[in-house]
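A lone chain, given as structure tokens: the form predicted alone.
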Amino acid sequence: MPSTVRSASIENPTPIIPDRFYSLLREVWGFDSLRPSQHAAIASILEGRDTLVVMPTGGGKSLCYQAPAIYREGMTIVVSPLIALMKDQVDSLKQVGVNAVRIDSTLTAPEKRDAAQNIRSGKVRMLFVSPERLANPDFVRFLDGNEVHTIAIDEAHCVSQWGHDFRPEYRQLSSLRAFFPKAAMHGFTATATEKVRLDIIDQLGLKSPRVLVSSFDRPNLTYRVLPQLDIEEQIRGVCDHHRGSGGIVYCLRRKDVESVTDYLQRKGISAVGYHAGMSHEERKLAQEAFLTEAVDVAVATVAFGMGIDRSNVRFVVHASIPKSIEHYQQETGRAGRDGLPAECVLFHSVADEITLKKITESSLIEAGARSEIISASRIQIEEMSRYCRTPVCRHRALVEYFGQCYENKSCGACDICLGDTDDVPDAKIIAQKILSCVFRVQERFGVNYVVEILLGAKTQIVLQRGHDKLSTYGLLKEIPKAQLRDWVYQLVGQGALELEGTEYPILKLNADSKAILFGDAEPRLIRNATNSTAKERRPAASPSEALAHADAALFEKMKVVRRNLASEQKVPPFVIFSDNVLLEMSATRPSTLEGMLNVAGIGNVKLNAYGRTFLEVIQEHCKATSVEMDIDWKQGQELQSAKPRPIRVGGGTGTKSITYPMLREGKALEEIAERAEVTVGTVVSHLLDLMQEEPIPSIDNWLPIEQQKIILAAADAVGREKLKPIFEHLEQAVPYEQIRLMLSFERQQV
């Protein structure tokens, strides 16, 4: 096993993928290009080399093992932990004409016989099975005679005891080497620290694997962390803000699931509950209702979600703190898998944190877990708590937790960077008062008691102990109790205070505490948006360009058609077409079947199956509303012909070799975006990066002089520290990208 795991995702040189592969990709899935991370993974798999792929949810992991399986002769075995996940993938593959089979306990006897006969025929390209079934030697012997060239292990973190969803049966998968000695083995997971990656390699017995780790950042997600106040009303606020869209609400306990579900339903929100205490049939019906978009919101414990493949989840709410940052990354990753904007809101409370620690430790002790595992779980909860309490960019905190660098100074998509929180002007003085109080009570009490003293509470216990005579008594009596508690925990999150003990933790000072007390360090305290609800805060993530140009009425009509087709075929709607496909069709409004092939995500099989149905909807809508068809929303001109897009490995920093020369020439952003096959937003991002690397003489080609003057005048009026005040001062009429570009150029000139 290698001693280290590379955090960089792509080796040089990356193996070349044959043109014939791209022809198949276009024909089957309707894509001309791959993301750089997909390209590296697929190249490694086609090469037959063991591989570990760590790619965030929504990054296109499944295509990495599906496309090579269709391209090559023989069979690929896909190991998946959940039946729902297997079923969705098999349904999706059948929709594009791929012979895929799943073997699981839900199949009837005739279905199992048909599946077995199909496997014996040697025509099955992909076989989906659970790890438990593969542990059965009889089943493995049944596969003898098939040319198994690839074993793809989905959710590979389940093999590691250090992972966030350890499953002992995964550890038996290394024995498959003996049965299929010629097969390459590939692990796929969305979240894995370096420690977990090493354990996966060891437990699966991967041989000199290529380790490909994509960026953990999900720029289309907006993260917010807020203190719990009226939790049910706060959850309703988020649901109302996204009314009509799909969302998941995670609760800590079963009783919370039931009470929140009941509350939302009484408030007119389409919601369904899901937890392990329900019968199998009840859980199945709840899951199907959410997947088929019969209901909008699933309220659930963490038992829900791992097998959920619905791509258009627009929000995820955590009603309490998750078990770990890995859990949080995995669970929030179920939002915005289609790449469109989505919001993730976490409502945090100390009470839930303490309850979670007790539940987790009790469960591990009951299961006979070793002491180091119990200790690790405690540390993971504390790391999650620190994330909630520390006022730093949420995207940066998540990316750096997984050992990667975050280059952006501001993400523009979290509560901290959007200005949903305000810096406390007297943070240093307030922190000194809090720390002094901890010192005065001799570091013998917890958060609540220290807060009581600072507020000047006349409780019996405070008076009995004579703590009303302390110099710190009542020093912060003007601060609301909830706010003061939050500031104490912010200091804990920044490492300026420590909590010792588990059941009744007490506050302790450390070296950082003393640095603040003596004036040598400057702490940062923020006020969370405690007086606003998620309903009053707009999502921050920029919409996709297709979304910005889409015909909303046409999009809704096509969603109805998609839902009806899905109901007839008994598959989830996204299996027919994703929201992205419908958005692009509603933006371009193709007038012919050939024109529909210009939409990414429409291959020949789906065109033949559904093209005419959706074409009729588009034609009728355009005729009734007198809107033009065959629109190129990138150029604002009519398409001359439905030409296939050129094949290119797209996305990421690799496209800077294309965009940088054109930016230096001063070409229009839209022209650069089209030629590089990226969004205008990506080109702007590249321009900002270029400005940090070398001087740019002028931005007049990209931002009119009058617009520059307007932005600078607004910045003069409200300051330049944050973008949001400027955006609000300009009445939201100037995009964030233009403001960021202007201020970056201004700083370069100083």
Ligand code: ADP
Given for the second form:
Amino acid sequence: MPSTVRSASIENPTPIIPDRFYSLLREVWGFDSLRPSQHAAIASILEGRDTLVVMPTGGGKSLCYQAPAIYREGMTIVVSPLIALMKDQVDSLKQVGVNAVRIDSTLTAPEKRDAAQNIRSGKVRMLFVSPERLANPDFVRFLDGNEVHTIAIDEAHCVSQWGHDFRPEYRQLSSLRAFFPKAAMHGFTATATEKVRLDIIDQLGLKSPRVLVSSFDRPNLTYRVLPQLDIEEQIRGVCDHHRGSGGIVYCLRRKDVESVTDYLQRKGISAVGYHAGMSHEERKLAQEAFLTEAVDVAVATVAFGMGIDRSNVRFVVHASIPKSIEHYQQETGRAGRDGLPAECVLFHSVADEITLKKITESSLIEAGARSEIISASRIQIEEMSRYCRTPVCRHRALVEYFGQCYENKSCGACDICLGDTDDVPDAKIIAQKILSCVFRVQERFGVNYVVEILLGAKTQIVLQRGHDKLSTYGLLKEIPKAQLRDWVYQLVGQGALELEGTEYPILKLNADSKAILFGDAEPRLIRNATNSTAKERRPAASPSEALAHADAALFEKMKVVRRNLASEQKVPPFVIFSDNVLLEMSATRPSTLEGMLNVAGIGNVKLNAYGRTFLEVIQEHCKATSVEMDIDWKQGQELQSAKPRPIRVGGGTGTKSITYPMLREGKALEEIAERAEVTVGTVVSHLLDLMQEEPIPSIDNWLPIEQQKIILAAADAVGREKLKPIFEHLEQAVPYEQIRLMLSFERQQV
Ligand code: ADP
Ligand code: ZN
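Form predicted alone already given; the form predicted together with the ligand follows:
Following is the full complex, with the preceding chain placed first.
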């Protein structure tokens, strides 16, 4: 029987990890410690026992197989389903001086020859391969000369049909055992229900494995679910909020990807599309643009979004609901892999849900899936929908879905706990009205019809049936239709109503509905802020300490340096240094190379390679801005003298290091846009941000005085609460941006 983390310590007192291992960790990665779940996993792996490691994205899985592989003599084979993931890892390992090799279809003939020679030399510590390649006996025999002590299987859920990304090639991996009888086999995955977990163990043939399951919670992610209204505009709102940072937008269909990408681009957001209809070459370019931070936003269909990944994704948007909670966990999991705050926004609509069910079913039928798989997929969509509609803390709901307990009362990082949603004060009465209407129509109709009766719709069919005579007819006619429908679904989500049937689901009462009708139970109904920008966003999950102390301008400068180094070496920027490392450097601002070694994530090899370059940036910046160096904020040292400007969480950073100085000089918007390689719209939004942060003496360079007067006169006439009346008053002749600029400036003068 597999044992869990808890029982592991009973059967075997936590094995001690040798000091020499920690020296290696310091030396190679610049890490001082292991996270608790990494400790358990690495101890088990060093013991050579088969292990299944279930850890959320960003938990640090790769270190669990990389560090033991480097610590021990011999070779570790790492199986990974995606070339992009392998490439990143091999690039990163090479950066820290590790002999790692990948063999995949993208290698050129000379590269293949080099790799083969390297493997034959017996010096390779880690070999990354795809499962297909290992299914080839010739290839496996070729490896035979090496002492393979470990086979690490990344994304191990791909082996299970119950997982969200089944790959038949994974099924053959268990046969590797015959070739490498002495090797231990370990599986790694971010998402696994009990069922998937057992299936992985079974399919891979793990021998009395230790199963280590960490908490599924991702405290650095803020989850929000919002009703879909003007979806493109809503997506733009999220992208705008995070301007300059990386994000992923998931769409249901290819055509949605195209229209959303187009819309965002027109609005001046640097976005790129990614879907199955694009050629291999186009996809590769899109992926590279995102990875190298040449573009901020990747818009993708879910099926093809897997390779779209980088550690500093600050937001993930779901333009419609995902196929299951597992998918949601996996897809949102790509946000904030570096542990820094990130936001996940899901826009939900009934129409999309129906489309999704249809698409999923027909593709399953086409693939010849059994009926139980088809009905499982339907149930999964319904579970996802219930998640969207239930007013329960999102962190709690997700963690509990995966069978774990959530200890916190409030997470402080979801729409429900942050109070984005308002509790409806007379929820009980509204719920009773809805439920009695279901009763009056004899539990024979679906959501839309019940809503029509409650709204008092005078449709022919209602009149024909005489339902306009019902006591519940028109009982909630003051409520907007979309809102009412949402409340009905919220009741379903809480289990206070049932939806039966699949083609035309019918509303049915149950014991809970009766308890509410008799006044014995209190339902909860919420009203969403109507779009993501309707309410002032509160900060996402508590920012890391480094973030709180970081010097924004220095961080931006270092990002530029990192991008240049990365493009010289043809690797993604985060392979050089993660955002965490840059943040910590911009918080502590070390003045010496030794000081830099204290930054988590800087080991000796990277210090030698890049230390001096970054040191110069820091020294120059601190001198120019008279900001202190060698700050030890971990010891609670007060920041004295000149305080750096702090970074706004998830706020638009990016090109501001270029636009801000020019804005301060009052340069023309077009000129700034051209120099910073952004649109004029972006420059204006930077200007608006800048005005929030510091006083601007005049806007005359950007908005002619005559124009300013016109806008102010209109504002005097119709008020300053909202922009729209001003826009209308000016007969839509003055762009919103100018109005916003004028009012912001005016506010600043007060
Ligand atoms: P996963 O593969 O589980 O998604 P990663 O291996 O990408 O997670 O690690 C996530 C982040 O955490 C990376 O930025 C990595 O450098 C960092 N990290 C991993 N282990 C540690 C550690 N022991 N100390 C500090 N940072 C760590
Ligand atoms: Zn919460």
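Numbering follows the first chain given and starts at 1. It should be emphasised that the depicted structure is a prediction, and the values quoted were computed from it without experimental measurement. We call the rigid core the largest set of C-alpha positions that still match within 1.5 Å between the two forms.
Peer 1: Superpose on the rigid core, then tell me if the C-alpha of residue 63 is displaced by 2 angstroms or more between the two forms.
Peer 2: The answer is no, as the C-alpha of residue 63 shifts between the two forms by less than 2 Å after core alignment.
Peer 1: Cα of residue 702 displaced 2 Å or more between the two forms, core superposed?
Peer 2: Yes, the C-alpha moves 2 Å or more.
Peer 1: Would you say residue 725 moves between the two forms, meaning its CA shifts by 2 Å or more once the core is fitted?
Peer 2: Comparing the forms between the two forms, which are aligned on their rigid core, residue 725 does shift its C-alpha by 2 Å or more.
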